[in-house]
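Encoded as structure tokens, the following chain is the form predicted on its own, with no partner shown.
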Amino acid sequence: MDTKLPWPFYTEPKWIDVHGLKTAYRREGAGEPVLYLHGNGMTRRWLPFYEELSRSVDLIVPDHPGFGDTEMPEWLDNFSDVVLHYAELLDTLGLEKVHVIGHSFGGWIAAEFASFYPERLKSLQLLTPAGLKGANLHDSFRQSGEEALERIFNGGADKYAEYTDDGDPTESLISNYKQQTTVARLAWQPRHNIKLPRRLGRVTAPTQVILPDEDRILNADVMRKYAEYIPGATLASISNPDAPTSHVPFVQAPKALAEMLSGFVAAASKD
């Protein structure tokens, strides 16, 4: 792929007009269409791990509506909002079915649109997910930079400065509160939907929940109730044999990541 690095990963997007939005997204790979759905955090970057993944699959990573290179559109109002944003994204990518894959944020969002929309799912994977009621450990909120770091990365923020490269400081600062900005527009209160629960049991494709070794952000035993919602879940974990995996468990495992969730996907695409 092509790159310009103001900062460690930072890539060039592609656009695409989706219904009036211009929208930011990074494809590579071929065969099976794997649509991935990022956090909060690490936008406008091409990582080592989606490289690693992109070997395997046809690999399509958006940045949401008010994050990363997207702008945040004024219709943005509430997850639904963003669901029909994707339904509509590969409606105009021509993709009729995709693996999706959701980590964090993105994994509420993943979880949300398999809800909505099972027949466009050939298989889900969400890896430490939010959305569930009493997930967050913290109040995201309410902690500077530096704790959040420390929380996103075990104590270990300092081993993965690449990461956590934002380039100029000022650009930096007006972007994240653009993605806190939209973050709180869709989950400020509550910061969980009391109906996920019920409408996952709508989901129909072969489902995979990841949890790491150790997450200080989100409460692993919430995350798991995601595999009791949906209908044949199985739960799984990513672990790292130099140091337990952390809430971003793609930076430290992004290779056994990769495998693992490619596994799930070919494993689904033969169903």
Given for the second form:
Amino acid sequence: MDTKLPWPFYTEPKWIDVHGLKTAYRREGAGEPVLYLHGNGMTRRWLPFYEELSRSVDLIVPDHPGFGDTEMPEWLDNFSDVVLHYAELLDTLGLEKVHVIGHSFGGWIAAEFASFYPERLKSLQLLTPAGLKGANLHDSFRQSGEEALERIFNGGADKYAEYTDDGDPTESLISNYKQQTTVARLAWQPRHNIKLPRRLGRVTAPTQVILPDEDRILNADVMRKYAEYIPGATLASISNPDAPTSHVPFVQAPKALAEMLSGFVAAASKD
Amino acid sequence: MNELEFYVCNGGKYPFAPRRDQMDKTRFITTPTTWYDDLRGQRLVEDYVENVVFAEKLGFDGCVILEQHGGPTALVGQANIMAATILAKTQRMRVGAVGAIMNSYASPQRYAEEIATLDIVSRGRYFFGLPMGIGPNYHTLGMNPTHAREKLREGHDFLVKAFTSDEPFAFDGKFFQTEYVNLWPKPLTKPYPECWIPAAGSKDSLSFAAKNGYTYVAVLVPWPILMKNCETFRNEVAAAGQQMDPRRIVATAHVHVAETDAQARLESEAHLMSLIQNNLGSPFHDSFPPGHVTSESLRGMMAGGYRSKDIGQTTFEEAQASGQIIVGSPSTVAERIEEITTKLGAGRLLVTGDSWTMPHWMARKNMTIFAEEVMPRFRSRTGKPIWDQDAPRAAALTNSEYGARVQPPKAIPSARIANVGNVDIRTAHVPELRKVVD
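Which structure goes with the form predicted in complex with its partner chain, now that we have seen the form predicted on its own?
So here's everything in the complex, that chain up top.
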């Protein structure tokens, strides 16, 4: 590993002006355009999982407004602001339709986006998605760093030091606080969208909901409801016998997950 | 000695819950009421009210009630309701509620009505506050911490306009919208009662307090930062083209005074340590919910400033050194108050009379000695509080006036104790003062 990196997997972001908001993003690969919406954490880097996925698709990974290198704009108040930001980002990139993958908090954003702009999705994949009532197993705003790591990695965080290394402790605290602030801006209360179940009926793209072996952040029974609310959606699980997958399955099973996601993208692109 | 006004601010905290180290995270947010006892709760609330009312007889200039919610720290935490209760039981002392957390109101109109009404029923004795609310309040009151400052400022604009406008108006803000704001009744005090701002010390908050002519309550942060904050506040007052009045800076301390330094520590130490360990300490995520503090403040904390360690770990000596607690004989306490108010440039002192958890009688003992033997030293008007401007008279109206005017006794009250001799009966309960007199 390059020791000069501020933290493992860091890469310099690209920048795009989205309706006045300087937005950081990373983009690699060729083929079907895939918009990947990250969860709350592990921003500002190009994960090995992204590298795997970008071998078969044109992978676009932006930092959400208020996450990573993208500043929180003063106009950001609720999910509709984020949804419009992503519509404008696609407009700016000249992409009419894309495949969307969303992980955790990014899964919630993806679900909102799909319910507002069903016609702009070629496919939708929700990976351990947040957003539904009753999904939170804990209060994410009241957990220590150690508690969070235990829950994210199912007690195995020490095995994944590359993923938990955030560089300078002060700057890491500030960056994480900023991201938590964005989550709180959008989802302090309520911590779900009560309208989402009905609105998800508008989604027309092929959809799959992917759950890990064991999720200690979000309730699997609640996450499964996404597949009930979205017409024709299917459920899939990403398993890894050697190291059972957790809320961040791309850490334990980057290759298998990338294959599963790109397989779904490929199948949806044939239609 | 500095000329000071004295305000009492008791805690009235419910102590019959496990220590913080025996509980999950903090006492503030999720302590279940299985620990609550109806009779003990009633007693505590009544004792609290009685002792704050008693402050008038003692000659305090006023009292302050702080707002708290959602835990054993919150038994007397409904500031305006407690203010109304205490106003009804007192005649002349000032009563401040510092104060309701305006961000928790659906409309500032409600707060404006409460302020105006309390101003009238108190005949101008009431004053209010605009605290942002500490972190745990945002966990328990459904307020979004990421909008805390912005919303408080907007609510303030609403309040001021409601107080000062003689025509109904539409308020159309980001957080508050009301088509017809029409405040009835109007405050008796013009343009509206005094406002106290407890602020951790961002320049923004201090500048806001200064520009609006408000009073800064120097609280929440340790001593070196407070001195800097007071300096910033004075500069902001000057920048606003105002004449600085030292009463616009309120120094705060948990004060316990007794016959000797050792006796004062013996009486108060466990209560003060419980205050620090059980009632102040909270983990980071409870004290600082997302967006409650700025990145700049966080960077300062991480650099070893404010809250670089859990304040629940503070020792008695550290709390003394920081001025957070003042414990000792009347002379020791008076000297420390003189030092602190001089360094801060404060014209008012807000003292805790009960170290938050003391029994009724012990709090009274502290408050009485404080009123008789400490307060008069800072009052040129023969110990009289600001609300007693009456002409000289034979009777002492308050304990503070008594303390200022009373002459040495004509005889030392004494009694003979077997194997000791004749002792001064006023102090013989303190071992080091159990000395033989004639």
